[in-house]
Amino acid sequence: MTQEEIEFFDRLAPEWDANEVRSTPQRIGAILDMLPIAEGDDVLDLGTGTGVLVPYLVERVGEKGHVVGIDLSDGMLSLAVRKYGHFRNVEFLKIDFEEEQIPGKYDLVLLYSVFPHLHYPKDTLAWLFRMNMKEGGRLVIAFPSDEKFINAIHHERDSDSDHLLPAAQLAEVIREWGYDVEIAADTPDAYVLIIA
């Protein structure tokens, strides 16, 4: 993530939760219902932001599970810690996950509303599978909307690199990288790819 991107998210952090209208409890619940999450799982939430997924993940993994939220924005992380730092099985780390090693192995790695921001998506997925995935683990790319909604937001920022391909096209690209991909959802309210 560039310094400009970090500063962008730091600036948005105080109003992020108020402006994030797509990540409703119903949409998050529906997306998580599609995922292979079990009690006791270790879950890595990359680009956790203000921790929007954290309470829902904690509920699903239970007391024996562990949730690690990673972000590079101090503004976002400080809000996540303030809201959810009281959970015993939650940890927040400031790491540039495309450049730095993440500690631990995980049953599930989530890229929720993050994938278009990756600078090196192919290399990042390969690194995560090699270094951070437990045997049989899954990586998930998910959004509480379709690519049209995401791309309209990113168009306002005037960034061609932040555009999201339609689910079927992105799935095909990732298959060409050597992974199995299931399209779990491709609707106006959910975009979910499960990668193994």
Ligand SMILES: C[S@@+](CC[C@H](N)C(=O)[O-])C[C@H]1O[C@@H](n2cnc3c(N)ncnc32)[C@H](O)[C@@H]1O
Second form
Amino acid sequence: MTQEEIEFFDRLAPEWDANEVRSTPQRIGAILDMLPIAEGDDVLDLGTGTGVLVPYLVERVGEKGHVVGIDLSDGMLSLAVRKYGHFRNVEFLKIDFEEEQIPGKYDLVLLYSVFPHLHYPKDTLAWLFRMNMKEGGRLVIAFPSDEKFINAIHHERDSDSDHLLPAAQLAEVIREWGYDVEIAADTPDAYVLIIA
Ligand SMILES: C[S@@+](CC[C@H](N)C(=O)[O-])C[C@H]1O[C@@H](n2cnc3c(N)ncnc32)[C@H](O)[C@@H]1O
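Let's compare: the form predicted on its own is above, so bring in the form predicted in complex with the named molecule.
In what comes next, the whole complex appears, and the chain from above leads the way.
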């Protein structure tokens, strides 16, 4: 992440939850229903932001599971810690997940509303699978909307390098990188790729 990107998310942080109207309980619930997430699982939430997903993940993994949220923006992370730092099975870490190693192995690694911000998506996926995935674990790329909505936001910001392909096309690219893409769904309410 560049310093400019960190400052961008630091600036957005105070209003993030008020503006993030797409991550409704219904949409998040529908996305999580599609995922292989079970009680006792260890889940990694990369680019956790203000921890939008965290209470829903905690509910699914229960007391025996763990949720680790990673972000590099202090503005985002401090809000996540304030809201959910008291959960015994939740930890927030300040790490650049494309540059530094994340501790632990996980059943599920989530990139929720994060994938277009990756600088080295192919290398980062390879690194995460090698270093942080339990046997049989899955990596998930998800958004609470389709790719047209995401691209419209990034276009407004004049940030076309963040362009997101339709799910079926991104699935093809990721298959060419050597992975199985088990689900590639793209609806107005949910964009989900499950990668093994
Ligand atoms: C669009 S926000 C999404 C936040 C949250 N997942 C949500 O849906 O509300 C992207 C987040 O990813 C974080 N991020 C992007 N690249 C990162 C990296 N390489 N390392 C750590 N955090 C990163 C940003 O700081 C930001 O908080």
